[in-house]
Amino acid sequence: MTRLLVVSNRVSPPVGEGKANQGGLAVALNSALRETNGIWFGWSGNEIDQFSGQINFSRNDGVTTATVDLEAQDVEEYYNGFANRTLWPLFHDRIDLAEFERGFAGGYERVNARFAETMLPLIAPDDLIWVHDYHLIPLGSELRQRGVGNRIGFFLHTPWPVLRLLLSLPHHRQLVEALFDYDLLGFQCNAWRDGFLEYVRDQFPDAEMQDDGTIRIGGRSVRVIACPIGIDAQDFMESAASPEAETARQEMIKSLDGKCLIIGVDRLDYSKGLEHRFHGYERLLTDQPHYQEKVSLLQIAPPSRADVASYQDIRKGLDALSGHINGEFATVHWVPLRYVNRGYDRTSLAGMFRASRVGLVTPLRDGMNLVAKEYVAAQDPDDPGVLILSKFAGAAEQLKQALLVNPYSPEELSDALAQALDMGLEERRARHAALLESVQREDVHWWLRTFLDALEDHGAEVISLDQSRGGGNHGGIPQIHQSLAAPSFA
């Protein structure tokens, strides 16, 4: 394999066994970087008084990382500003929360230019360059302007906004034109890919659109594919069956005192639909009171981006709503809603997933959502829980045997909860078997190989979601058994 140069906002170097949780995405990328003697480049997470462009090199477990420090103004305008207060809400259909400030956009362009300039000495002529996520959309264009002729791919881990919302972004054409300087664009699912193609048809009528998703415009050619990321399914299944996970499962069962567990695990974010989820659960207890003192909802929601006002508002609102529900329905023997603002290691989560009857994954909009796949992988095939999944998560295109719901409807959430709680063993097993087959086949290694094969332009057909049911392989990418958590380039 040609040497791989990965670029992301933050870098996730390998960690030793037991030291920390490592995202499934980081596990797969580190595997490819190790195999190709590649480099992972990005922001260190540190701030300095004045940007110097100095690269901090480190080598851990056979993987080289190269990081740079950013000025406080860079962090505020590029990361906290344009990335997380403009693009993130816009890409998740929350235009009401998007902040369009000229300084944010300027910082975004400045940092992408600094990344491009700084990483130039690292690029060898035959390197494959793989840029990740919404923080770095202009990076490919910045590299082209500096004479880089390598094949460059870009993968968007978030949804792509619908046309009418993207048009609200100042200089939206400039942002999309930057994407034309990549050789390959990857989206999590067909819905996000098709949304991008719709924008191109509307705003660039002179673009030539080919059946395989290739766009030819202005002397450039870029291929657009749907390539859903997965988890390291085998590793997560082994973790779920470990003695440590079994201990966590038994402790959870003991605390339930015979009640059925409904579980949700989400980063605290307005895109996750937690307020709507709580209202759906409240509707279940109101409309079908026979479930009272029979079920318990555990919502794990570690805080994120605590310095952003909208996230502070989310936490306050959920604190109040969870208190209201418990005040309305709790008895001296039963707390209907356990709302926890802290994270847990992946082994403990696997045990909690296996102890539950229902996994509640109901984001209002999500690029993929790997918690849904982790929930499936954690289940005991002989007595599996039921996955309730939002129609608006990218994972819904693959996990069709879940109970798919509209997360905006409390009635629909309530009905799905009742259906899941009452579902018989035979149906639960059948649904789980189909879901697990998909999770295992299209795992993180399948995703990695599919994208890199297309980027290397071997001429091999890129498998679409609707064609990928015949089995996949890992293309020589080794199975690396490390800690696993939901991936993030935050």
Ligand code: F6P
Second form
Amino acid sequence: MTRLLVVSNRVSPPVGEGKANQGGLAVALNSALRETNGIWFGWSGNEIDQFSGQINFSRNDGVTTATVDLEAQDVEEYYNGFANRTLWPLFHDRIDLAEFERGFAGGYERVNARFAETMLPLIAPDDLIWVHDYHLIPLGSELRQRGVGNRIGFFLHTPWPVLRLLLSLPHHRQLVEALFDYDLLGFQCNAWRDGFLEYVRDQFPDAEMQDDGTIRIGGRSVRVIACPIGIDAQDFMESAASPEAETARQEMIKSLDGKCLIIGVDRLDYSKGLEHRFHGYERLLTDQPHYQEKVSLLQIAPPSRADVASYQDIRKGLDALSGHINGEFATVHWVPLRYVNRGYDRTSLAGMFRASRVGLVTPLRDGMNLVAKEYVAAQDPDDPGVLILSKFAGAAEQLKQALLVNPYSPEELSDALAQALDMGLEERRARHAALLESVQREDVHWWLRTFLDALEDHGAEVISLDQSRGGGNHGGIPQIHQSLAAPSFA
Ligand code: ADP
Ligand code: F6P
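Moving on from the form predicted alone, kindly provide the form predicted in complex with this ligand as a structure.
Zooming out: every chain and molecule, the one shown earlier first.
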């Protein structure tokens, strides 16, 4: 198999280093990298005074990670700035939170150029390069400008923004044009892929769209697919059935003192709909008071991107709202809402999921949402909990047997909670079996294979296109293709 070079903003340590918060992506990419003797390149998470481009290598369990430190200004403008203050809110329908500052865009360009320059020596002629997420949209273009002719794929883990919102981004065309320098673009679901194609039709009327999702534009060719990321279902199911998870489950059940557990596990992010979720729960307790002292909502929400003001605001808002709900409904024997700002290891999470009657996954907008799939995989098939899932999560296209809700409506949330709490065993089993089948069939290994097969398949065509436009592997005849000017968002 061709060697894989993965690039993402954050680089996860290989499995086995004992880190608590590894998600499905880290597990899957680690196994793909191990199979291909590949490299994972990205930001170390550290700041230094002056960018040096020095790569720190680490090798563990067959996976090489290669990381660089960034300057404080880079982190501020690229990560906290353009990625998380401009693109993230825009891509999650929160234009009210989006900040448009030239300095951010300049930092984004600079860091993408620095990544490209720094990783050049790591690229071997036949490597497949796979770039991840909104932090690194222009990276493919930066690599092409440096003569890299390898097959390069890009996967977006967030939603694709609504057309009219994306049009509000200064230099939005250059940002999208940079995507045309990839060979393959992957989106989490049909809705995000179709949104991208709609933008291209609107803004690039000369683009030729083919039935297989290939776009031909200005002598370039890029294939666009929907390819939903999955979890390592087998691994998660085994974790959930392990003695450690069983201990976590039993401890949780003991602490519930006979109450039914409703659980939510999310990064503390405004896109996750936590305030709306709390209002939906409050509505249940208000409108259907017979549930009081019968249920308990556990919301686990570790803080995220704490340097960004909108994240500080959502944290303050949730602190106040959770205090308000407990103040209103708690009794000396019952705390209706347990709100916890910390991370847990995956096995404990699996045990807690298994102890619950209801899983609440209600983002206002979400690229995929792996927690929804983890919740399903963690359940005991003989006595499963019920998944309540937002219609606006990418996962809703696959997990149709969940109770699908509009997360903005406290009434709908409250009704779905009541329906889930009252659901009979037969219906719970039937819904769970169908959900589990989907989670197992389209798991993370399926996702990897689907994306990488498409990237490899496209190779022959891409190579000929690259030759025709004067590209080529920088390891062979170093030619820099001129088809795109350096994207400039500043
Ligand atoms: P996002 O990528 O936006 O954070 P996802 O739901 O797709 O959302 O992925 C989140 C991942 O982080 C999941 O694998 C989930 O289990 C993990 N996670 C979320 N909250 C916690 C927590 N409190 N402790 C440990 N892991 C967590
Ligand atoms: O899934 C979206 C995403 O931004 C990933 O790229 C990222 O690893 C995760 O959420 C957590 O965000 P951050 O790396 O900013 O903590």
